[in-house]
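Just one chain follows, in the form predicted on its own, and it is written as structure tokens.
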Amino acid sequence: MERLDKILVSQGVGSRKEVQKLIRSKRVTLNGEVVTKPETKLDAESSEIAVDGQALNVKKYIYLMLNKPQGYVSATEDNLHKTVLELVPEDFKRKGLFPAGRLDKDTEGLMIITDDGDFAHRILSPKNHVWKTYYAELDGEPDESVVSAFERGITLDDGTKLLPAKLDLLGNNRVRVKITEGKFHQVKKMFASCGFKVIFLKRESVGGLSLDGNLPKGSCRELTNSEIAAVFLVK
């Protein structure tokens, strides 16, 4: 059960503000009643709400793009550090929103914070392919090498077997690796097998999904329809 402003608020009908205002001025039905209380208490998906007479399809999942800053540890709630759900505006959040997949504290960039699970699933099972993109800064110059052992999927120290990557070398110590999966460190700890430390670390886009360059960090904005289904097609 939900508070009708909260939900009303979900939907992009406004702010919390303009619609407890809308609210209060009897323009918001409930199951065909008018109703007047912003806090009233429901089940979006059993109930019938209405605004001015017209019917509101309210969305049964969201989806947010969070452009992640520095600081920030992927987990719904955590002791220690601030979470990346503290960066989710009042007006996007609700019951069940997590991230989709995780950025280490110190790497920025793309994330998806939903509450729909399986398309959570959908994204970071690697039998799905859907690929991770991301820029990186080394302490050193990478070579071919490093490309082919990508290529073949990296080893960890530990035994782990990675699947295999795709490494683009950019110049000057940069560069920008491509992966379906997403294990603890993974990047990191790529790059550390072959020699390398990495000094700054972005995911810049998630399948055919790229983080929206005029979203400051710290931001987040709901994703659109077609945003969405871009998370599935390779690039």
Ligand code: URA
Contents of the next structure:
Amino acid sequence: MERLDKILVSQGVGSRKEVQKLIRSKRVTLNGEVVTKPETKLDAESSEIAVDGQALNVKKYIYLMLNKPQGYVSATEDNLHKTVLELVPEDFKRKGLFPAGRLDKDTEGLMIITDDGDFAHRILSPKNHVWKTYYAELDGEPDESVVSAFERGITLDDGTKLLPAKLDLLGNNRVRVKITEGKFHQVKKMFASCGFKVIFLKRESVGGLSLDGNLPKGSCRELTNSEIAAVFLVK
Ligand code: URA
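Now that we've seen the form predicted on its own, could you pull up the form predicted together with uracil (URA)?
Starting with the chain above, the whole complex follows.
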């Protein structure tokens, strides 16, 4: 059960103040009856909400793009560190939100936060070949032999065999790397196995979805339908 005003805000009807005004001015109905209390609790899935007689097609899940800054952990709760969920504005907050894929505390960039478990699973499962693209700065200049090693699939020191990855050399110790898996510290471990330390790491895209260059660090916004679909387009 959720508050009516919160549901309307989450569906993009307006800000908290605006929707409260709409409700108080009798422009919102719940199962055909006018409601005047913004705090009315209801189950959005089984109720029919209308604004000015126009039925609202309540979206089941929420999909957010976060421009993750350094210093936040990709967890829903943590006793020691700030979590990425603390960056989600109140109006987008709902039960069951979690980051679809982890970034290290010192990694920044594109993070998708959702409450749709199947969607997250599809992104993360290597079977689906959703390429995750990272920009990295290293403590040295890799050469073509590293590109080939990534292409063949790196075997980590603990014996873990990784899937082939794509590496672009950008010069001045900078690279762009694409992987389909998301193992713990994967990019850092791949470079470590070739003798390099990653000193800066930023995720630029997930599948065909790129980080919005106009989204300030630490901010979050809803994904559009075409952006949600773009995640599964090959890039
Ligand atoms: N690989 C890493 O090593 N760290 C990240 O945060 C993401 C991928």
